[in-house]
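Encoded as structure tokens, the following chain is the form predicted alone, with no partner shown.
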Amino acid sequence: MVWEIAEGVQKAFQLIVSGDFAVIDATFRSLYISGTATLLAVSWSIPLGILIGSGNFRGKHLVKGFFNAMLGIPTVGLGLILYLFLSRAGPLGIFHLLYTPTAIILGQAILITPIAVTFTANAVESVEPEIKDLAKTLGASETEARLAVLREALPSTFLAVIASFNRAIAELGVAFMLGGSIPGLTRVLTTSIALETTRGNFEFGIALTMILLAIVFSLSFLVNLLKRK
């Protein structure tokens, strides 16, 4: 067992060494999609997380609660409703998304809107009042003084983004149900790995699963790089 572990390894190595169209086709498209839903999921959750972070309104712990809970929300089901959605007896389904990249990217983009609201919220929430009041004692207008904690919030709020970034890439339910893993338009890393998988392919799930933990860590280790800074 052992062997064949390390022989698929081997295999791996080369594929990737050799520039496997196959290979190369799920990494640059993992990239794309889960890149492009990170970019439309922060375009509206970083907004929303400052203001639920720096307001003090009605309700707030109950939005914050509905956030944290939706962290846990399970990829399969997301896919599920959404695929009921956009399938052709769905309400959307006259748009004709599904099995298509855009599918994938807004699937993700929902999947990932409460890591970045959250994460978002918790940063600005983090930031000592006092920066906000002594911004204001030097005479900084409240729009001036909340633009410096915004600052002092910007390290974990990139965080926020990566995490975000992760979790789309990393992801098989959404992607698999919403784009059906078609070779050359919605096949990404994981439901190639998923695929090969099954077929008895270890080598090439191996490679996509090396090439995929590679992605992961390097954004992390980037990060933590950062946070020293």
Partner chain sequence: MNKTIFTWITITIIAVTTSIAGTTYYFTITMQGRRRLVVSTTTSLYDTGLLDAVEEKFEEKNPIDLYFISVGTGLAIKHAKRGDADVVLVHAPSTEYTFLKEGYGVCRKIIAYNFFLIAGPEEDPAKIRNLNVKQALTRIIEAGRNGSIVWVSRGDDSGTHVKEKTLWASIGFNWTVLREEGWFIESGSGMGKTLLMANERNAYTLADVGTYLKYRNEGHITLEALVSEGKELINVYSVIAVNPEKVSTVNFQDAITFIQFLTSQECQTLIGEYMKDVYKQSLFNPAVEILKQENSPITTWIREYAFFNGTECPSDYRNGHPELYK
Contents of the next structure:
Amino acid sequence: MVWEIAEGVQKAFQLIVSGDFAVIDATFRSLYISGTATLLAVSWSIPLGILIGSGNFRGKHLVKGFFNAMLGIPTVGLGLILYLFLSRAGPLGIFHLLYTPTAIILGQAILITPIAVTFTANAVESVEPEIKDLAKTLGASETEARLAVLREALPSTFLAVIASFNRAIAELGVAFMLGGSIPGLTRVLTTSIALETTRGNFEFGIALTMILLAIVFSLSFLVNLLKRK
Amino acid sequence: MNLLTLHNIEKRYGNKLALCNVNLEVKRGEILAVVGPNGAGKTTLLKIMALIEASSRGEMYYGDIKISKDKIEEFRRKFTMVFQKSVFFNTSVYENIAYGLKMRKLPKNEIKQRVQEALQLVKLEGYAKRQARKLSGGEQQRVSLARALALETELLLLDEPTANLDPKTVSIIEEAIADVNRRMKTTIVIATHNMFQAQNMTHRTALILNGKIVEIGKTKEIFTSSTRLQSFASLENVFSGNAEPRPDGTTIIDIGEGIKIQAAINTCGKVSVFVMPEDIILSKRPLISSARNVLKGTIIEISDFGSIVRLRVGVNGLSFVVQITKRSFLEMRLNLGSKVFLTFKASSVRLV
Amino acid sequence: MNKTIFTWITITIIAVTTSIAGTTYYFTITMQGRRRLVVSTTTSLYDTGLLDAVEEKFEEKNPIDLYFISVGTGLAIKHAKRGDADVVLVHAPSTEYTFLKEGYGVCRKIIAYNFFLIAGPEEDPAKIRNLNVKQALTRIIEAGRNGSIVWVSRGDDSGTHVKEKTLWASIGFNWTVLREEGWFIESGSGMGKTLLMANERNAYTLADVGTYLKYRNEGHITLEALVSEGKELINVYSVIAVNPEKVSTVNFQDAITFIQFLTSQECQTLIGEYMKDVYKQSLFNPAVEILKQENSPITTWIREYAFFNGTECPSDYRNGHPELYK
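Switch over from the form predicted alone to the form predicted together with its partner chain, please.
To see the whole picture, the full complex is given below, headed by that same chain.
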């Protein structure tokens, strides 16, 4: 077992150093697809999270509960539901999005929305309520005071973005169901890993996993570095 | 000339009436003390004056101009408040102090200079780059004050600025407050339950009890003439709570934080009571005596008045002031943090 | 405030444009004047890598990009019905016949065959080595019921699983009844995983030869192929186009081109030779030539197993392409 993993690590280095096209291709596609999905998800999740976190409306607990529960949605399950929408026979079939990178981007964006929303809402909620009063008494207007609260929530929100990206890049179900793992078009790291595994190419699978881990780890490392500053 | 006038101010939180028909005039250039027990409404009153909380009813005037809702943001910049509990943006001391100045769109040089001056006032030169939240409690309170002073507002509202602080910090803060009042003619409202502070620093004093201003006047006069303030002032140990009569003619008063005291009064319902500091016996071990009230606490503040020493003793969340002689203070080898027992008779508990 | 809104709008615009730009970029470079043909395929063909070899040859000759979606027979047919695939490559004749009869499938061609095999531990506690299929399966049930062996079933709707159910039925057992028994476990996943599971549990299982050889060769499993010949074990791969009259969006024209290519001499040779040098045996055998012969036993087996009304594709379902069946 250990030997196989060790071989995988060795193979990973070989593949990267030799610039293996399939590996580089899948890696960059993963980064592009999940990165864009994260940006997209962030563009609606953070405002939504702020709204939920700072708001005090009826049914707030229900909304939070909903997003909390959605954190655990199985990726294949979501992939299946979205497949039914994007399929030619589905309501969005006319856009011909199935088996395109766009489909995965959309799917992953939806997948990570609960994470981004929940983390952001929690970040905003965890800011001391006195911060708003403080900003106001120091001369901030109502909106500036709200911004001050948001700025306090910013570091945790940044974590939300990273967590979302990590979930996106590491998920398989959506990428497979909506992308179909077409080489050069929708094949990403996770679908490559799945394919190489079913093909019995374990070292190759381990190698790709190492690359995925390297991406996720270096991001976490970067975040820690930024946090310390 | 009045800087700020409060007219029939009322504040409700749900069903609870926090402030009731408050009428108050703050005169330009004065230092006004607002004294009263915990929960009397001091903080609420200050927040309303700082325009960060809206009153449920009543009007406020800046000079003769009515402060209308749509002008609140404009007037708010003329006042600033320092909270009892220090709150900071999670950034450096410099950025914390500069925040209000940036809001006022001052030029960068001016901001820099004002931050420096403010830090000098509280004797924290060289602290600009430190992380505000990592400072000690005393340093934090000084930065909070510096942050307010830097704004050079007309009115400075201070909520218990020296509570739970060491004597050195207290004197720095008191000096800074006195200094801006003298030099800049800054009007100051200071909420406190430190009677010594009220008596020595302020021009006028208002006594607030259960959301009502019950006495107001020149500090010197009020401290000599008002019986209520006198009792309150010389005692400090004022507590409010629900009284429940007992068959033996005494009363058990639940003053909160799990503390119940027994009083030789026949009353029931919500009452305010006090215990004179000199009626409380302080000991390091529990005393065997006929006294009905024995509480265990920790010394959290020591004020030295020459031959006598005033100690503030924290019991759960409440604090009691006890007065003892310097000699017994030294003999008992008391210190901040010492565990002590407070003993007083049921007959020492009096209605306010 | 304005700054924040501005940042926000920027993020949104970047996100939207990157996703659109990226996608169009991919399409323009991958498709420059090329059409696309989506092929939903059974995993056993794809996982062996055969289709990669086919794709390379086909794309050299035609301005068509093949998009293989490797999902297994059940899902492949579902994709086709929903208009998400233009062609399917499958290996479950009974399912295929339904697909044809429902009007979705047309122009079916049998392109290759091989044999399933019953893999089991080297010690072979059920003693099935070299038995015929029916005897072997009967022994497995006996041994299973007295607790000496375990059987791992795919338990999905794959072609292999359909085959397994037919095999149990052929000796008078119903899979849905067997699955309740203690010695009978389901992997619920693909062939590779099922083999690994069987290997782990020292169990017996039904496997397609391609996946088995690959896993055995790479050293992932030590299971042996105990029963590997016999007409009951025949495994027939067909290609079926999706009826454009039923699903208007499909790329029927290119589907026919692809079918013609698969049945061409060139591709048939490619199928037969694929990986032969590595495994010392063919993973897949070309079927087009052999079906033209009258008397070979294999021909008879395929006819019995995978023909409908005596033909690989009844004339009603040839959809104007009789030339495929000359």
